[in-house]
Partner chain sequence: MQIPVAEGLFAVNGAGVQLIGTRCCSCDTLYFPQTPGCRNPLCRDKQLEQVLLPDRGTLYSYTVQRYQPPALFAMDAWSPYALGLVDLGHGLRVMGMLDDVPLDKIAIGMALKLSLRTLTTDENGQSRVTYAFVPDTTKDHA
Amino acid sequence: MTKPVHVLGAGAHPWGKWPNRSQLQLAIDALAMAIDDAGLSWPEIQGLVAASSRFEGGMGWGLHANEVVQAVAEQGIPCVNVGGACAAGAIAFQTAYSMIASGQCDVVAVLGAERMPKGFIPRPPGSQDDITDSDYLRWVAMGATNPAYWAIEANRRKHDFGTTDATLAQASVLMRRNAAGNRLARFRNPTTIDEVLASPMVSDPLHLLEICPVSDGAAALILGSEQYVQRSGKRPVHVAGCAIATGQFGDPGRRIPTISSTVRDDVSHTSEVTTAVQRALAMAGMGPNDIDILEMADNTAWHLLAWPELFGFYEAGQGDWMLNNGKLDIGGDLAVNPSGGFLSFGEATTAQAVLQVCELTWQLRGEAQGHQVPDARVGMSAVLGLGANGGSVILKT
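Could you give me the structure of that single chain in the form predicted alone?
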């Protein structure tokens, strides 16, 4: 029988570009905030799971947890380093959850930190020009950056459901409005539909302000068993469900970095994420109607319209109406990305999914000053990572 697991503490460094701060320092700062938030000290941490950096690597190109421990607290604890690109934070969370639920540990830290290169996300440093590597192949065969894939999906939505350019822009407007009250967000100035549509076209129909930029950032969580819940003095937050998954053959999504695929009618679009969401909901004994907040990966405005439909919150094509009628606002039927999302933070790949759970924790505690969802009791995250990785976490008070 598994032991209950709780979020004891959360901490995050503000997102932005920090050329004078190393990735290690960003990580240490976020972790120190999470430990302090939990009312604990370093000697009480029994394990550390890190979402290994994709671009700056850490010690040995991926031993991020070991690098942090050697810098601040060598005390013999197990260090686990996980990959999964943008979903690595969710995989790290799942791993830490399992360490506590199994009874191996009582307090485990989860960490993600990244300093991103400028511009479009490139191939990882040191990658070989190997014709069997699909990431190499997409660059030499198509020259397709990530926004090109997302633009294909946005155009398909326009064809299938009549989604307008104004509605796509409205999704970005909502994210900036939410971020205006979030001190951690990088882009906090409100915008308008006209301003979004006047921003440079990146990949038709997606404009610059409809695509997440890249940022530097770090986030950390402290998970613990029942005996540690009261230490922080905070409102208890329970892990109701968490799951990770990979994609299914036949997925109709344009999956980065592949250049072709076989489509089957019985397979969900973005199956790695929808499967993780379904498993997390089943573990929690909940359905979409039980969720008050959805913190999801919004790499583009298209994601904000499509993903809640894929997860079963409402029917396919209804996302446009929900957005345009305020149903996805803070205080609406389903608060989507009250944090401001990737569109307002920018993507710090391995830290992003950890930040999502931090945000849910603060929301459920009533601590999300400036962007608090009223009476929130249940929150869910959803994230997608390169290599058909998906993850979802459900928290409840």
Second form
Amino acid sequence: MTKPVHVLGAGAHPWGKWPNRSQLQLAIDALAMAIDDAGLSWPEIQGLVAASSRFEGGMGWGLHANEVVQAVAEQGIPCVNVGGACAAGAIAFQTAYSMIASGQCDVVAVLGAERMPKGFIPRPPGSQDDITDSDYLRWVAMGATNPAYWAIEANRRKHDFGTTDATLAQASVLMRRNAAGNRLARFRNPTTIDEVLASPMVSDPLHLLEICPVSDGAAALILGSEQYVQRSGKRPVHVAGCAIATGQFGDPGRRIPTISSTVRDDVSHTSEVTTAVQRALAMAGMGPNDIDILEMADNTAWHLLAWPELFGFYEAGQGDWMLNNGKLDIGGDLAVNPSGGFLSFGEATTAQAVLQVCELTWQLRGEAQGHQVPDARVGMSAVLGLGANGGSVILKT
Amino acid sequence: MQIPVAEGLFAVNGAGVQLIGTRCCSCDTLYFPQTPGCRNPLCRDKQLEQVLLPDRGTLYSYTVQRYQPPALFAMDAWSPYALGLVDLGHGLRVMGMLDDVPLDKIAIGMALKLSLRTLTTDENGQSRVTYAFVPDTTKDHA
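The structure above corresponds to the form predicted alone; please give the structure of the form predicted together with its partner chain next.
The complete assembly is shown below, putting the previous chain first.
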């Protein structure tokens, strides 16, 4: 029998480019805010789970949690460092959840902090320059950038459902409008369909303003058992469901960095994420209709149209109508990324999924100043990472 | 002299250009490029063989790469080019450059066949070649 788990505190450093602040400093700042938000102090933290990055910190081995405790609180607690690329934050959450649900710990912190390199993400050292490495082949054989993968999906959607360029642009417009009220977001100027369509074409049909850039940022959460839920005096937020998953054989999604797909009928597109979402919903005993807010990885405008359909919120192809009729706005039927999403934050890879759950926590408490979803009771996150990693968390008040 | 961008990726023979893949004889699944294992969880025996893949297919989707990829992708006289996702049948979809078709004439469903594309040529006349898809003029559009 597992024990109930609650979100006690959330904290995040604003997203942006922070050349004068180390990844470790961003991490420490976010953790300090989360601990303070929970009404706790370091000696009460019984474990730390960090998303491992390959870009900076972690002593070169992804030991980001160890680095933090050695910097601010050497107190013998278990430090767990988890990989999962852009989904690492969700895997860290799942790990911390399990540590509490099992009864082993009462208070565990979750951390994701990242400073992204400039330009293209370099291949990791030690990669093979031959056909065994897709990330080699996709460059040397065809120069396929990440946006090219997403653009291929977007063009197929245009073919299948008649999605227009203006509708894709509208998704970016919505994200910027939401971000305008969020002090943590990097890009907070509202934009227009004309401005989005006038931005440089990157990979047809996706323009620069329809693709998330990379950013620096850090986010942290404090999870705890029943006995800690009233400590901060804030509105309690409960973990209703959480799950991680990997991809299914036959998934038709264009998975970075592979150069082919072996497709089988009846296998979900982006199955690593849809499987995680289905598991989280099953655990919560909920269906899509129970969700008020979806915080999802919008690497591009296409994702905002396709993902809610894949999760079963509505029929395939209906996303365009939902978006264009305000149903995905703050105050609409399903508020999608009231935070402003990746398009307004830029992706700080390993921190992103932790930030999603911070956002849900603030929304459910009614603390999302400037971008609050009215009467939000249940929120869901969904994220995708390299290696066909998917994760989803459902919180409720 | 033509050097392929990677060994074991494609073969040039009397029949033209063909991609080198793997077929699982146990569950009849095709993979590209060659794979060390069959990923089908329901397949038990996973007996693999190297195969030359079909050299014709239809365009499932595409994009145009409008800015220059990192240096690992070398191409003389760089200019925007198309990338396609091509359905070769049997559940296999392969990404590759699209050649010999104007960027505004690309259409999902068009018939394509495999070809070679020279990416770079050095002063000794040695060229680096990759596989590419070109319109299959022997076949009408779907």
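Residue numbers count along the first chain shown, from 1. None of these values were measured; they are calculated from a predicted model. Residues that one form lacks are left out of the comparison. Under this definition, the rigid core comprises the largest set of C-alpha atoms superposing within 1.5 Å between the forms.
> Answer yes if the CA of residue 249 moves 2 Å or more between these two forms after aligning the rigid core, and no otherwise.
No, because once the rigid core is superposed, the C-alpha of residue 249 moves less than 2 Å between these two forms.
> Quick check on residue 152: with the core superposed, does its CA move 2 angstroms or more between these two forms?
The answer is no, as the C-alpha of residue 152 shifts between these two forms by less than 2 Å after core alignment.
> So, superposing on the core, is the move of residue 122 at the CA at least 2 angstroms between these two forms?
It does, since the residue 122 C-alpha is displaced 2 Å or more between these two forms after the core fit.
> Fitting the two forms on their core, which runs of three or more residues have every Cα moved by 2 Å or more between these two forms?
Moving stretch: 119 to 131 alone.
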